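Next comes just one chain, in structure tokens: the form predicted alone.
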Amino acid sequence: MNVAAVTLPQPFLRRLKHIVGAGNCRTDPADCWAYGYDNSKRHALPQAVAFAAEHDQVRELAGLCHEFEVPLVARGRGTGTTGATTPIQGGLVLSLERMDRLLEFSPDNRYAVAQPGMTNEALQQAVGRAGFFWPPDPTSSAFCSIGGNLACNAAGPRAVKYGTPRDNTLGLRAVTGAGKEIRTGVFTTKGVVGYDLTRLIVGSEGTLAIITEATLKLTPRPEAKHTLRAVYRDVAAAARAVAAIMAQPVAPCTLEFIDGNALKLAQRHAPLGLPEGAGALLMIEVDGLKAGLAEAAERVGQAAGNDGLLDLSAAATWDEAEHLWQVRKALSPALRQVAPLKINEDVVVPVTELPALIAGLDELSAKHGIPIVNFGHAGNGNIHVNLLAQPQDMERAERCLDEVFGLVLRLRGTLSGEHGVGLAKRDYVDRELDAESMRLMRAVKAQFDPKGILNPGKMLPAAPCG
């Protein structure tokens, strides 16, 4: 995917060095190479990389790129899986990894203001000392940045109770593609003045504006947590349990699903002590006040029971909870061993359609000869579909993936829950969105980014000619 070499004008380079300092920009291809990829393994070489430390530098860089019409791709820590930060048109990669400070923390008002390069884990540790947390918790939280979480609306397992980054962001300070500063949102939990640009920018993958500060809504940490593991005969029984759990008043903070194919794979990697005939598994956590939490967990456990339940285990200690989570933790290393080139998609369907989704995926797996394993955030219907393709299988895997997306849309689902669109799903977007909606979205993009310099070629397919 590497782009043809482009020479940036010397006046551009001189002003670039003036804005961030000569020591904070790179133009040697060897130095720029590492900033041309993300965790999708896609790669394209940028012609320059700049490291910003302050909002004003970002504003000046955006204005410079706007003036010279140089593509500008903002990058956090590169943990995304869709190619969203791959600079496919070359130009300048703006690394925000050095903008990693907590600018303000107001426990009484339950918010924190963070720069985009701060990692999710660093934020959690900083506010956790005062008894708070920010609900989004992607699996890569130790490495991923707040800016990246916001760019993709990446949520993680706690979203089933606490919501996504869109639900937990009060406001933003950002820079448009024309180099103009904007402030969106509020510092309060209510606010209805003007259009909701905060929620528009969150999830836009750096195509509308570059976030330089985020005002994040915090939640008090629960006093206690109970962990349950429910093993079922088949996916249909597990899906019935998910629907029953979500229909009763106690909202679990985590409701994770693992299908039978994934269980077999995990057990080959490590003995897990699951009952014979295990065809699906739910990991369930309930949190809140210590008083009454045992009863709340019992309510959830009752809802999890049906005629397909083979085993329901409850953890009495932290060590026991870790043991119950062993199945989920064994999956990633097992997948890496079996198929280093696996295709990982994060589709979403209504909870009631989970059995049809998994059954359809099994049919597609057999049809195309591509092993598929599935796990994910069952309470949201957000399933990570993993096509375990080998290098010689990639053409068949792409045909299979096309039919996977068709299946999801027939079930009234959506093509991405939290990984984003980037390059991986860009060419499928017009199958989910109608032509008029995409026309409006392109018009919005043009208002934020008149010359189309911000992360070009991402999110939406090219507009039809004529």
Given for the second form:
Protein chains: 2
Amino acid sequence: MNVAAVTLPQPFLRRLKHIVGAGNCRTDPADCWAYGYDNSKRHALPQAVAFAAEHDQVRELAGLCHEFEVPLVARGRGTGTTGATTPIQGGLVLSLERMDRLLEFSPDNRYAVAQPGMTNEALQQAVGRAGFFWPPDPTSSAFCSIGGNLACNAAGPRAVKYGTPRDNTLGLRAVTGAGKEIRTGVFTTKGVVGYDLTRLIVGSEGTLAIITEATLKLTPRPEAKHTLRAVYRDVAAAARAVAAIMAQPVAPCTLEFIDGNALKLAQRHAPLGLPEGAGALLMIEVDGLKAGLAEAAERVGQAAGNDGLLDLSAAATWDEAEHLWQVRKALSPALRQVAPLKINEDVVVPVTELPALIAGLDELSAKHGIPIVNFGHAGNGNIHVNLLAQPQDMERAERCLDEVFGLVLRLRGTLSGEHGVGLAKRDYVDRELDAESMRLMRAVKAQFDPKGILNPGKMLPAAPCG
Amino acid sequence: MNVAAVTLPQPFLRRLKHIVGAGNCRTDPADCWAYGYDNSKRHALPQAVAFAAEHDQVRELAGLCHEFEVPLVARGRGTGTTGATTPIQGGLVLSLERMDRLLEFSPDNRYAVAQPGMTNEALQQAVGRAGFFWPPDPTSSAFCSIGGNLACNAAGPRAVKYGTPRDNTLGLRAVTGAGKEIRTGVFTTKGVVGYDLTRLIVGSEGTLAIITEATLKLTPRPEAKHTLRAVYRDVAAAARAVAAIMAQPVAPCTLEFIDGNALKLAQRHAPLGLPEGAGALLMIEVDGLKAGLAEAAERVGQAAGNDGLLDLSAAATWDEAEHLWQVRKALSPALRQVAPLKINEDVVVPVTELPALIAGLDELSAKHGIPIVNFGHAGNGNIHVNLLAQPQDMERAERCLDEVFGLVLRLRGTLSGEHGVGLAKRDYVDRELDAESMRLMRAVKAQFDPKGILNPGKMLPAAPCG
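Output the structure of the form predicted in complex with another copy of the chain; the preceding block shows the form predicted alone.
First the chain shown before, then all remaining chains and molecules of the complex.
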């Protein structure tokens, strides 16, 4: 496949301007610069950037790139952490940030049709006024885009009760790498006609098709929420509590975990009043009708109790809940202060393997001399593993990371729960997926994108030779 | 593609016997007969039937059929209603009924690994003892198989709260049409490495791969359930109630609908004590913790109330709940009595379109002289449309059905919510799916099944010539 383009041909650029209007494309490297990176701190300069305003422009642009074999990298707000939108083979970056409208909102049918550039927060506000929400809630929800959420299948704490984008998307309008429009899925919560192209495209990181409209499944907002904080002697006790909480009938809407290393670090940043010997912490939230919620929280609190529990606090007011969240919120600034170049992974293991994961990470930390702190979405077994490497330690950190992934796979886990693969994990994918599955994925990609122009070099490692 | 096989070659039969053992295959037409039909009443005779006992046999059988280009139709318990397992091109029927074991059950991680031939009920019993259930609950759950549930993405009443098989499957072990093994998905509730082959295979009706193991996501059993019955003057009032129920924070675990024609029919079978002028009925169930459940049911009851509500009854006991379900249970025998050859569809429309759907069906019923009664899973907009045709009316019924599908698609619906396509709806699929999506589906199929041996002639209509 020859998709690398050093300079874009003049006929391509002329037609590009014709499609989106001269005012909506950039070719000056200074203008293109900002469209070459994301939150992974990786960067590659595209030859051109275009801003699409509507579906037909996206279709025409994809057709143009297909014709000229120019790499086409769709981009929302660039908040991803894996380099999935860095144009490593150059070409055209298609910014969808101006396609940010809510096209339709049907409260009675519980769906909304959004353009990909709409931010998660703007969507939540629009549907929230009628008493609904869209479950995916990445930390970056204030500025990340719906299209990016779908491309990465990006979730957040609420996934433990309400699922990921794949569970909350009914259908798509999209454009393939051959510039063809497709409509996938349905406007209803059931539908079994044809193969499930919707969920195939969700999580495909812009390598199969570019989403131009998404029909999103909405959920009525709960009436109230109770917050609990449980502090444990060690990770094993916290993991036992997670399994017990997930086995009783009240599904928590948040079940966040913080390990002992992270607690120490957070306390360095601000005193948090944790009991002596705190080795792990769970933040638990239960939502629903006001009636019965206290009993539901109590039931979850009972499940949280075991012989390793040091303290269980329940928030009676919103202020108290904020106070309980203080530890979790102290983490990010503390981490930034300690290691600006930290490697932040988001591995997943079955809940019962959390103690083995954390113990194994402690061993790897000691072996490689890289501090590791861990926190994350315990109900899903989805842990943010932070390697706090200093600039001079990056090589050692990479070796450590390699062993972290090996550990996760031995524990029957997966390399990523919500960040995606992008560039960062591309070369590890073949340790998780079998060869025939990868061959099928490449073959499927070739049907959607016969010339391999859509986000080339991402998600799947290059096919083996011969 | 030349996959039709009139008689199977001797070398094929020898190797077939070698793979599964002579005692585990049948070639006598009398023995094969029973493996040629399902609950659609369609029939086609296979040349051979094999019973696999383990994954490796399935893999070798698929490799053998691939080599000899013999059609291979995987089959669970034959409870499907669309003819999806009838071997219309002959070949080998692979019965998975003996692969019926629970391979692993991890309550703490909330998953079970089942073989495809295990019945839905056997699974429910096995995991129920530890307080869990697997949400999909087709009416045939006592005898239908997990593999069939996955192949058709077959759901049931509980889907309104708990989702379909696609929402409740974590990963698969499967064999492609080239006889290759793949493992898809994860053992956790999150995972974004690679394309979502799990959900692509779920619902693909045995045309992409044969599932040999499924990792199923389990849910803790609710503690209690409340049952309500709401009777309305007309369908419009019932539909308004459905939208209102689905828009408040208490998700019902059942929200079933019965139209006026069905009520009349059921009352002919047995007097049901419905109020005068009953034009539609909703059966509503709410489950959860005992604490707060009465308030939750009351909230749902409030949402069910509008100016078309004639009667709202709540069951105080299990016996009373049974009594409320009497109408629903009277339907099937009544339908069988009236029209043994009834055509039972399972179309879906957005909830707000239910009145237009039922009104349109009444018109089509009058136009074609075919009685139509409707009931189904209203929370999902999934309605079982029953054309009560007599043997001499079948041609007229087919013309009527054609217009029913047209109506459903005009209302932004889908042709099937849970039965699947199989043979019955294959030739209507291109009215719902666009040409490029169908081209992609066929291209994807060709990657999984290069010689087109897996369940040929099902689900997708033949490709257009030229």
